[in-house]
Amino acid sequence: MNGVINWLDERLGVNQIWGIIFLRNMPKGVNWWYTLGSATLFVFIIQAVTGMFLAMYYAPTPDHAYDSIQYIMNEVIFGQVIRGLHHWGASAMVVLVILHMLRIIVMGAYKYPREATWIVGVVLLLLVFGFGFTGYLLPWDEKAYWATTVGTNMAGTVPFIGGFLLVAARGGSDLGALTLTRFYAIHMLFLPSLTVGFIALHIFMVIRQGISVPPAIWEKMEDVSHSVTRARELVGKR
């Protein structure tokens, strides 16, 4: 095993990458609230894995979508577990990403020099909402149908471009086969690709800029910095 790791390290520098990501110095005062981002990433990985297994049995057509879900739940080995993880993981991901955003706001971690990190995080929040909206239609039951009808009607009320958004979302004037196929493609292809890219960028920024400390500790650090600066000035005058 060590030989394989050394072989990879000589060619890819895996030990250096491991050290940069997992062996970083962490500021004092970091607590469980700072794990919300990692928890969200963990849930996203679960969603991706369970989603791939579900896609093997799901049929994105109005005639077979609901039946394929029932087949997964009742016939596929561990199908009920996998769909349950995916279903509840979607709700958990929304809750975690909102809590993570609130923590950033309360701690003031969106301020200089982390504004770009905050913007990327907001984009990820919108992508999570996009996952929830597009995935809700896929079971193609009555609740999903009418919830999506209401959601797309809301998009249609946007001034000037509402009509275009409504037709673009549904693929026509009413919900149908094209709507389901479009939502499935967005849910399985477009959103995951964008999310993986923005997650990689977000993690790079967090590693590059470091984790912001709580406000109380930041104030103590500033007081210590001012004291050191003042001491140096006094020594310089002597």
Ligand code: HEM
Given for the second form:
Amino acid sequence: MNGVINWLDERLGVNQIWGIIFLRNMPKGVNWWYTLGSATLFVFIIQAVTGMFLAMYYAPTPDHAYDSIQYIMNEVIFGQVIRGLHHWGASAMVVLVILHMLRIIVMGAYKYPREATWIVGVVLLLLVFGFGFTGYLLPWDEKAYWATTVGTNMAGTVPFIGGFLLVAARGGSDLGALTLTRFYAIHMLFLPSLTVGFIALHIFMVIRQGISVPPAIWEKMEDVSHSVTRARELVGKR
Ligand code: HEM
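Complement to the form predicted alone: the form predicted in complex with ligand HEM:
Expanding to the full complex; the earlier chain stays at the top.
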């Protein structure tokens, strides 16, 4: 294994890349609240992997969608586990991303110079909601059908462009085959590619700027701002 790593390091400098990503200095006082972003990323990876397995059996047509889910649940080996992980992972991701955002708000981590990280975060939040909305229709049961009918009706009430939004979302005036394929394509192609791109950008920014100093440490630093040495000690490198 070491041989392979050394071979790659000589050619691509992989040790340096590993160091930049995983061996970063953290400010003192960083705690469990700072792990919520990574937890969200972890659940996203679970969603991507389980989604790929579900896509091997799921059929996005009104005639077969419901049955294909029943097949996954009752016939496919580990089908219940894979679907269960994807189902609960979807809720977990929404909860985690909101908690992560709350940590950013409460600790003021959105302030200068991290405004761009915050803006990319807002895009990620909308993408996570997009996953939830488009995924909800895919089982094509009563609950899914009517929830999407209500959701798309709401889009239809937007002033001026509501009519267009409704038809664009449904692929026609009513929910049908086109709505299902459209939601499926958005759920498994458009949203994942966008999310991967924006997560990469988000994490690039986090690595480039370093994690923000916790407010308690920051306040102490202001008290001792006359002493650069003491301030440096407080920020500290672990
Ligand atoms: C898919 C969704 C997201 C993922 C995977 C993600 C991932 C991460 C990770 C791994 C970090 C490093 C530090 C930490 O975990 O707290 C981070 C930091 C950050 N995130 Fe997110 N994030 C997401 C969504 C959001 C959202 C919705 C916002 C706000 C609207 C946001 C704003 C920020 C900011 C400002 C930082 C810098 C925090 C600091 O330096 O202390 N992120 N994010």
